[in-house]
Amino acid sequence: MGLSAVTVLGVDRPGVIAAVTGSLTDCGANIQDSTMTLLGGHVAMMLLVSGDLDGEELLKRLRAADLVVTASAIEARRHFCEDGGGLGYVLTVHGPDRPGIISAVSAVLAADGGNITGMSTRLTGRLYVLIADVELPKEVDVAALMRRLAAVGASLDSEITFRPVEPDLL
């Protein structure tokens, strides 16, 4: 059984979601993983799906007039329910809008082997909002990180925290 990667860009409207997830059912792919959100009016999906079905006949059945998909056989890098060994952690940024946010914040996270695992964007008037899930090796000098990350959101008149996710949250 393979697996594969599955993406859909298209407007949105009612039923995108219902057909696509009805269509991987009718040839037998089971989701494994995905996401979901609307950009600018637009509906994206990533999907990992598995099944006995290679990529191009995944196409051949996901295909509508008004979606762009795309699938691509691909290996499993993790096991589904292994933890990823690092730190969870939860950054957002709160600010103006201004080009090179995200650039300066994951180039500070990348310094220190930090993995944005997660990240949600919104720009609600003036006010940009950044969330990110990020995961750290577990030797990183979390305080240090804190240090630098403050005196990036500082430079972009933004506010940056950094917390440890609460497992029981989730």
The other form holds:
Amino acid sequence: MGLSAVTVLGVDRPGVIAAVTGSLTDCGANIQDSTMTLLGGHVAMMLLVSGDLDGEELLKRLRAADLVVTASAIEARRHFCEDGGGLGYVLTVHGPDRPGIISAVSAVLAADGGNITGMSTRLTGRLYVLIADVELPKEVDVAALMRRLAAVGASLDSEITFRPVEPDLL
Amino acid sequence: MTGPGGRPAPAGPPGVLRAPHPVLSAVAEPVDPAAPDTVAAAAALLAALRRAPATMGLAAPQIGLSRRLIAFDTGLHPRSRSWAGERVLANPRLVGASHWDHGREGCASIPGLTADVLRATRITVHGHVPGTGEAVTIEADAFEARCIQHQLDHLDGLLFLDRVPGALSLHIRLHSCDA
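Mind sharing the form predicted in complex with the partner chain? What's above is the form predicted on its own.
Time for the whole complex; same chain goes first.
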């Protein structure tokens, strides 16, 4: 059983997900992790699937008219769901839209070994919003990092908040 | 103007500032509840609230006034339980908060987006009535409590976006109930 990463991009319409997942089922592929959203009126979907077919064969057999599909074999990373020992934070950036917001903010996080584990950005009117889940190594000086983030936010005319994740574990 | 998902950007209520705007990020100034300009500002805020369809609350910064005034009326919202009526409060302060829960909220200043935000579902707020200056205490729960906390955030220069609990909690708006 191999693992393949499948990406799907196409114009949003009812039935896109049903068509893609039905075709994967016909290929004997089992969907493990997946995420889907709408970007600019387009469906954007990423899936991790397991099965006997390799990426090339999957691509040949996926019936997905009008959709741009890619599939490639990837290696399973063991223990990828385990707690990495980092600290979870949520980053919010909002302000006027301009090029370079994500790169400027992510560079500050990366310099301290911060890992963005999830991100969503939206543009509505002039307002650009970025929300990111961030995992920080335990040894990071969070106060210093927040000062650097605030400086970047000021240079972008944007508001930045950076706060610990609120765990809802029951 | 472009909105989320490439749609045309939805329009906000008339007279209500849209983010990004510096007044929406500023800490608002305390007011003298009995001062004539406070009464005028309160009247303008209430008029803006009444003009805004499906909007249950507004704070003075949203109409360009960096003053600690909020207005709300959640009587028509389906998730309301307590209802203090149509209210304008000067210098409101949160003095009690408990029973926290996530709930979806939007903002008249951010048309097009909503998010799941953690708020207290039972609160106590102190404030003053513009004009008379009478001190009032409001006990609120459910949606009214959420709405009041949302407006209090505006007075401190905060938007609901600053309280989004994670990347998956931001949503394109599918309904029209503003906090």
